[in-house]
Amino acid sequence: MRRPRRFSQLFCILLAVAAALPAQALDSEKAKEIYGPCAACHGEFGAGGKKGEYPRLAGQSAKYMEQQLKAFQSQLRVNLPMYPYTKERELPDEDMKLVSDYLAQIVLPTRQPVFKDSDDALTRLLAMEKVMILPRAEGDIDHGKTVYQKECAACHGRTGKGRGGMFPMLVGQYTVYLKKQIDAYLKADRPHDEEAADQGVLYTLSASDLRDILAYLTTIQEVEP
């Protein structure tokens, strides 16, 4: 009886170390050079960019990222300009993955930085590069948090983080860019949580309230998770 009682006293031993050692490092080099081609619309540091044409991807949910880009690749989601991108040959799995890891672990602060005197001219820039402030957008915002956490919040978080890594970070993302996305639904040009063609939350949802949420998750860009 003694033998398998040690056997599993040294499995769980084992099982406490691997837990304690620290995740496999993530190849920041090989990641950058992947997104290299991606910069020129998102952003160095996936900001986006033209004020919400190109979305935001810092910080985003790196499983929900890896699942978009496999979607570009098949054409389930239609994207003419980021389907050369999405290729098997230009942009295989493991980049896919790589690239997607990189860009949800960066943090886009939502206040300016308080700089010390001995931070030279570019230090200075470059931490500016990395501040997104969205502009507030226009709607009742307690009207539009009302319907959010009602409606939204069970699948994108009570603070807009997402949930579950499927579900996408909707505060901090261009207002432009949203309402684009909830137009592309509502007209069934792009799938919504693989729900039929007139069917899920949007659909019962009036433009007031789609702008009044757009207005409240403008609000919310400071709250942490």
Ligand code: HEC
Contents of the next structure:
Amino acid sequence: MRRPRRFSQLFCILLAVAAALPAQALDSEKAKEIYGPCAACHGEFGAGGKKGEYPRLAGQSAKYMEQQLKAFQSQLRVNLPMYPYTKERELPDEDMKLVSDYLAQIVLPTRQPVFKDSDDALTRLLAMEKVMILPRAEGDIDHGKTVYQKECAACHGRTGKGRGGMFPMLVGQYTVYLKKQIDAYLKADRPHDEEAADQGVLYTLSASDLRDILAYLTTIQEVEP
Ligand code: HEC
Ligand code: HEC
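Form predicted on its own done; form predicted in complex with ligand HEC now:
Below: every chain and molecule of the assembly, starting with the one above.
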């Protein structure tokens, strides 16, 4: 009867080791594997692409992204390029969570990196590729600031970095993409928040208010949260 006992001792040790590991440790190898086909559009570091046709995902709220993947899957949010990648066979719920957690923790610097003499060409190239600085958008920045802080900051955060998981980051996201989403909300193609589709703050603003908000957002990319 010695063998089973040894086995159960070993099993107990393994259990203890497993319990000692941080519960939330991100399996980034698995996450990277899931992210593989996504990178073709959203970029290797989740910086998005084609000047905003593909949104930035790096640093976006994990909960929000997970919820959007479900929305693409159920076609509550209709998008032809995204839909096939969210079909259950391709992306089960646990993979949606894992890939969202992985993308959320990627930091894209908003300043050019400072290199050490010892940094080789590849290190420099990779660091440069991660830098995300959006071009300034046109508009009345002061007016945009006033409207943003009054109408949007309560949910999207004072510095535009999002809040509380469900409210996405807007700052650092392509202007073209944000504009497209605002248009989709105004056409009731996508639900903006819990209010009825044709109500809510976006409907109370003029086109120039919205343009000014987007201009203002491109000026606060370096503000710390
Ligand atoms: C063929 C190109 C393509 C591929 C591949 C792709 N996406 Fe997308 N994705 C898009 C486009 C386009 C949008 C923007 C949709 C829109 O304009 O509403 C988007 C939007 C998203 C959003 C919403 C972002 C936001 O701010 O609301 C998430 C999250 C996302 N994709 C995650 C993924 C993940 C994870 C994968 C891989 C499993 C993936 N995408 C693969 C094209 C793609
Ligand atoms: C009451 C809370 C609330 C307020 C106020 C609010 N938003 Fe939002 N916003 C949300 C939520 C929630 C979402 C995500 C909706 C979804 O699930 O599609 C969102 C999403 C967005 C998106 C899409 C982001 C993406 O990555 O696709 C844009 C653009 C946006 N909001 C702009 C604005 C602007 C501009 C204002 C101010 C005029 C504003 N919002 C005010 C709650 C709010």
